[in-house]
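In structure tokens, one chain follows: the form predicted alone.
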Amino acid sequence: MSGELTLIATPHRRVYPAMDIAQQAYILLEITPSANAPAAQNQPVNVCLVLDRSGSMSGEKLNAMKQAARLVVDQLGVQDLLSVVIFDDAQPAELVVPGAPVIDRQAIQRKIEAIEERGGTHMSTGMRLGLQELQRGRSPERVSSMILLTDGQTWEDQQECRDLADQCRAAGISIQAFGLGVGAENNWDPRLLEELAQRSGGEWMPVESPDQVSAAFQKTLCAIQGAVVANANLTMRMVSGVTPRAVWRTAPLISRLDHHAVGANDIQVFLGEIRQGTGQALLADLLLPPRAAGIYRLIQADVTYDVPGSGLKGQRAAIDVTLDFVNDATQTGQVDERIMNLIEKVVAHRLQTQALDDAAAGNVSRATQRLRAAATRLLELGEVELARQADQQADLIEKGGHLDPAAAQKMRYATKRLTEIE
């Protein structure tokens, strides 16, 4: 089958001014399942649970994690592959359930129930073993994804974790990362989890309390099973002189996406799964070269993807992006209000995220300045509570030089949801 995806490209201006200098432009690329897409219910999946069993997970956290894992088992069947890896500070990590079809649920659940806490946190060992299991079961017929849960700071292996996330992306495997608990006693690194998700084409989120783990796992698994296409890659082929500044995902949530040069004028972005109902929307921030009046094709965007359940691999959808340049300045003031609203939300998220990074690095002045700027943007967007939180943390930094740990973990995710459709 072909034609599973529909692509629509919308520039932020109806027409652009003809100029002899470069100018900025935003292009919104909306990627949605078409009428030809297969039904996206219970797609075959290849899932690995990579779970933190360090000493800080004892008690309620460990019980909640095991319950969530058992519920995942209940949602899978013989068409699915499941593996379960647990990690602490020992090497190698432990393979509790090797990747295999979910046939004997009770046997798998007994193995999960036997998990006990011990040691510290060395996340890369779990990620490495999880990736190995996922690679063994990877095929175009299944959606492959790693579900990663931790409550602590991984020590001395952050770069290894990043490298493994890159390997996941190369293999078409997304990482869905969860930080359990908030505050000083739950010192997982939101910046690292965000980076692992971004590099792999997945998502991340804080799970504030143990009683929310099951719901988070179930929602994530349902989203993976609802993928219309998997292993999706966007390539933007640009004419000479067009410079990509950044690519942001704006739906389902806001995320800055890594883009990689794949030619003199081409970039590629890994998108992972595209799901029924939400699809994906991308906002490309570009610098356009000087242009005289006229209509020009400046970009071709194409998405390659696999279709789970059918075995189809390397399918393609493409669209040409043409822009109209005019000499009449009275025509160039009209902007697309929907795109401008998305830009404002992306800027608010970027400012707040940069402020959190500045605060973590001890740059009090810059963190305060950016938090105040983010608060202003959020207030203009009608996000009164988020604006209040940003101002409150700016005050706290000015007084004490540091953020509240729980706020730092939650705020990075909160502005990701500015574009979320409930």
Second form
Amino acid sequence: MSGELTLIATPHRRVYPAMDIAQQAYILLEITPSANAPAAQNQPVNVCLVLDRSGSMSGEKLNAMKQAARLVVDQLGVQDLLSVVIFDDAQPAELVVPGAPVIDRQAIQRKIEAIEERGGTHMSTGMRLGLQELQRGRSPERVSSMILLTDGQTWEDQQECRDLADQCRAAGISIQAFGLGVGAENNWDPRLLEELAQRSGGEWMPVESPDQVSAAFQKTLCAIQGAVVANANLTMRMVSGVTPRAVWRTAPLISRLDHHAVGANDIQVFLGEIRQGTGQALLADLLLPPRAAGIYRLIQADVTYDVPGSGLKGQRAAIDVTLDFVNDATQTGQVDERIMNLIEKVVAHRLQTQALDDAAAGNVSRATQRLRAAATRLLELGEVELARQADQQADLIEKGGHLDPAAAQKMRYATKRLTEIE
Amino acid sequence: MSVITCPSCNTPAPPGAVFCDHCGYDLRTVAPMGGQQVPPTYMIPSAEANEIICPNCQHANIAGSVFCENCGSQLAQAAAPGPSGLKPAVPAAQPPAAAAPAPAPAESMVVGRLVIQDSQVTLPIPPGKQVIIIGREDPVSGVFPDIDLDPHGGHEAGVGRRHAQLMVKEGQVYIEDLDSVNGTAVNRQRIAARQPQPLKSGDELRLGKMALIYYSK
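Starting from the form predicted alone above, please write out the structure of the form predicted together with its partner chain.
The complete assembly is shown below, putting the previous chain first.
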């Protein structure tokens, strides 16, 4: 154990009632770089830009995308690997810049400058080529990540995109997905981008207008370069009877994370990179088995990771989660206010996301009901503007059966930021 | 030393085991070998702890739930045993957007002023409101607090966009920290987030590093 990470586990109650039936519990797991972790500001990276060059990108969007890509080149050096892939609906996608150390910046920028728009959107071809390039350059010394930008709905290859995101996770590569423009017809699908990020341990966000692409790429690149550890994988080993219901990331942003079973009682969650500053916080929603009074270690959590820069592989940090079950009912009312606040935010995010899914599936009454419930939660949280938006969309769908498409794209992301630190 | 038996699930555990492999029970509390083992007991009978019915939507939630799975309402069971539960009952200050608030009696309005200690600038409390949000205006995220500290160095001092709020309950003015990053203090005592504290004229408030004096007139 080399101590780059510090793990803290906090249950949502100080003590739990001893019961002969199952009960729900939340455990907050905070994973932060240790004080003595090497300062991470300029970690060597292995980055592939996978960019949409379809016809709808023409003009301002294409120029903004090229400008953003050129700025990425400026931020990288000889220790980094960069590749650039562009895709439309032609097979295969085009490798504009093959993965190599960034030595001659101008030569790379000239190749980016020459990109022209054409065709439709078939995202999986771009992702596949991008993954190949990233895999060639993959090593524990570098943080590997795919930066994906699209403005359109990909045609008939959503499943291939999802499969590729799974392959990225297996290779320890996160996807940072950006949807450019909001509200236009045949626009990018926020659900698909969310899923790609979720499956690969990455993040997604809408970029509302072309002039914001550069800033979005810069922020993401800084986050990747600021990773203290990469390829982080959480394993939760639970005693028989503990059932995981969901695992949420609450910092840096709220995301539901995929967990998959390994062995009878264990689950694994891919976390991707863990950065200086915020680290990652996870909220595990669990069902606890019946327990009599006593102290129990119900979960052992460990995180394995690589340390870029030093090239250390498979490092490990671990913590025991012990819970105290008591018979005294007067003690069990005490909840951890900080965790309750996080749960409340996750609940608001979940309700709103479900409502958007309901709306997309044409379930008007369910969507209306959930949007109103989300609005109530958001108001309680003091998020007046978000609450107003949810209420407005509830009115809209109730009357016309449809949401405003721009609002739907923005709202899916907006509640992810409820836990964001200013 | 010999094998011990977990009193909770009767699984044998090797000597020196700290937790039972099967059920997770803390075996350090178990007397090794021969010691009298009192089986632990349950207290809460399942009848009263079974499901939690949401008062808002009647959805049946599993035991221990803190928010309704269906509608998100906070379930009463989660309320901390405090003076008045988890959340202050803000007097209908934030009704669902549609309902027009009924005119409130004058005694439930927040009145007075805040004086910034460093610059001695007086910030009047806008009249006619039951809740006054103190923070920093941020048009990008649509946050417009009633008292904006941004022009007074609020950002540098660590004031959040929605940092704290003033409100009146039964004639008493309260300050409540809105889960701010840098915290709120009354007379140099940090207050817990989301728990309103009574405030009297002349009290010093600190939002982040910014000190203000509250005067009721």
